[in-house]
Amino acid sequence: MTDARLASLSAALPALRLLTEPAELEHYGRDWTRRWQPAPLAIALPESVEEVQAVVRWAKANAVAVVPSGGRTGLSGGAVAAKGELVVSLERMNKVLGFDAVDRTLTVQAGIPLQLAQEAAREHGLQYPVDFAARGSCSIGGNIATNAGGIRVVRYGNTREWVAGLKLVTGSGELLEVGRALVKNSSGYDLRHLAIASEGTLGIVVEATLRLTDPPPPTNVMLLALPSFDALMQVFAAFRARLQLQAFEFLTDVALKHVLAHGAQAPFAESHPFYVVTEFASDEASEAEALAAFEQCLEQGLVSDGVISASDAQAAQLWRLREGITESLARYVPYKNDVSVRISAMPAFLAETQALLGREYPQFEVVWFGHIGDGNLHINILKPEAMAQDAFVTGCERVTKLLAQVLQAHGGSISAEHGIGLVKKPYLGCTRSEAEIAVLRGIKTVLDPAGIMNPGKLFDP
């Protein structure tokens, strides 16, 4: 606390609660992409919308640039502080603020994680039904932020569909009430969306409003095994076609092999090069047509065996083999890529992604995983032992920057579900046009017009 802005700080709000110790620098200070080195002035941990406001109100008037922090779960660095940035933390804003019974919706403080926003849902015999791996330790505020997907999205779409309406503290301190729950408002433009992927560089969320719908229904899980990569569509769209599908997920021989050394069990004899969990509405037809359509493609050769839970057990078994795959591959600190193309487009341009990646990264293991559903591929590039981490960085970049343009060729994005940040800014040109990326400059500047909300991130001041 021996800075004087600090000193200044706790002056003006005696009951803020600030962290300057270096461990909790160094904790708060960075998300999972491990490659910036954390150096933040302190950490703010608000207790109230008005406290947020005041710390906002406090970094203009005295030039410090600030972080907004949720559950730093984040693949993209939109969560890093390594240039002295002041990092606000939503972790102590974690309440449930309301339920509307006759709206179906939740009101919840944006620090809120989003496994416990879920459980009050079905408190009320109702789902919030946005969900990936990370649900335990990421914030409804973080998802908003990036506008979250995960593994549900062919069902029930991205985290931009569930958010009635939010409170966004600006960079100038303002509190904008945006959205409002409101199912039809033709009242200009629509400031939720603005704020909703914004990665915290048009101000803070501090509340949301989450629409909720009906409970699930019972599902059955299936896990496929797929003899290449060319059949991949394929099955998608045999499956698609005849059952309700909550999801389709892929991972490959190489994902499976690192989340089967984590402890989860095998769930063949033998090993194949694809694999997809793909969970659909389970009634006594379905479970018929989801047979049907496997038979269908064995008998094509798009598929070599498959299972079919049996249990919630056995389900929860085969899901792990794919939501375990990040935490597997935690400890090689990887170099991810999360890209997007239209589903129409994915077998063009998965020939074309499989061929590059195999002739630009011959001495690396590639972990292939991802939303097939919904377009997402996650592409995960272990770094060998024995080499440096600033050379396995830069030449991943250099792959990279082929990689964009052939999303750029396929209309595709370089950022799927995890946000531009720090890692993907040098490609954001190759997602949005020039046009598009001054218009994005200038609603900052009219949001934030003394450039302190999360700086650096998205594009360059």
Contents of the next structure:
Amino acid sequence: MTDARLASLSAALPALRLLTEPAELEHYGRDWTRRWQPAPLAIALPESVEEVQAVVRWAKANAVAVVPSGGRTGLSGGAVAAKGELVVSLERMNKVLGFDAVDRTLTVQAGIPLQLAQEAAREHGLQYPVDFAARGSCSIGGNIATNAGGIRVVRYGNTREWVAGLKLVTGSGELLEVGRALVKNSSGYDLRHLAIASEGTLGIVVEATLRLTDPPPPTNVMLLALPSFDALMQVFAAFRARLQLQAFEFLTDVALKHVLAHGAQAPFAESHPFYVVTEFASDEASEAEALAAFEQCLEQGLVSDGVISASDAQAAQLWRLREGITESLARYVPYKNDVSVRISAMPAFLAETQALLGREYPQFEVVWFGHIGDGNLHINILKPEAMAQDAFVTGCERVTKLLAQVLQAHGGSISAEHGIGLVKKPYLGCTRSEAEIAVLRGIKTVLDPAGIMNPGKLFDP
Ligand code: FAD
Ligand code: MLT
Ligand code: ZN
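In place of the form predicted alone, output the structure of the form predicted in complex with D-malate (MLT).
Shown next: the complete complex, the earlier chain at its head.
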């Protein structure tokens, strides 16, 4: 431990676990973007709220930037530490702290993986309904800091809907307990919502009290094949009119090609240009409605084929076709857009975006998929193996500027669910007005007066 700052941190907090080996710095200094070369000062692994507070107080006193770190499954560079920051990983703060059957809440340390929180809810006969493919690795703290969405937002909403209360260690090292898990509370600004989607720029979420709900009904999964992109929102309207949908997800044939190459099983004998994975209750009435919606779409030429799960194993197989996409694309280090518009604006936005990307990306493979039932589209551009990453990113940034203009015209967002981080910082202005960004900066100054919390993420200092 040669760095004088680290010697000072160790002297101030002798019990704090610190990692400084090059492989550890590399591991904890990057997220799923893999675009920046990790270069953190060190990794702190606190074990308690008090230890987190002490680390932050030390960082403030010594003007050391702090990067809060969960599972580092983030797709926007929010957890990247490439400028000598101290990474504060919550991975040792991963326990369930309590369950309240009357309030239907689960209190957890923020480092707990999403899947363990879901399992804890299930053990109590309830459900924590936020869900997506990174469930095994991402943390509740990271989910809160990004307001994570996932595959069941169409039914249950984003993480924001499920946070009844939380504890935040601010950039001053103060512990704020916000929310109190009250159902009703009209006592002024709701500070919970400042921490949600704050991307670690205001403080470190150390605990959360999550709302739980009734377990989901037994469900069926249906895979639909669509002949055209224009049909997509019409199929959504037809199914939503008849069913309470648990999920409505979309992928193209290009996305499917990559998942199949990654080991999934082909669903149809023939290939189709677009697909939808949808989920709904498997009771008799819902199944009849689903078949009626399918027949209606078939008659109107909106779908060309379909398959419905006959067992849990088949349902899992169909889900794999959608949930396996991100993993199957990882080796191409894709450039990711994660955009949203209101559902009503989706048809016009999709048409314009399809024309834009067709025109601007003749040289790259473009993979479309996403949570179409929420108005959220994922566009992944794949880096050709031989191309240098810098040149590839520069090419994609040029098109993202154009996409940001389309989003602005349709009242959309440059980040639906992954956060702004480093990746989308230049485009924040297409979603937030200058006046709004000034307020965001003001809020940061109050909660993080020394500017040590994840500086350079979301917006520049
Ligand atoms: P990290 O990547 O560690 O951090 C993300 C941000 O949160 C950073 O800014 C970090 O500083 C901050 N942060 C982390 N922990 C804390 C804390 N305790 N306090 C304050 N700030 C903190 N996202 C979706 O929304 N929907 C999806 O469907 C989805 N699918 C995915 C599928 C795959 C295969 C992968 C790899 C990712 C997917 N993601 C998805 C993205 C990612 O999993 C989410 O953004 C997730 O919420 C990040 O959690 P994390 O713990 O990994 O956070
Ligand atoms: C997903 O929905 O699978 C992830 O949010 C997306 C991604 O990899 O872009
Ligand atoms: Zn997603």
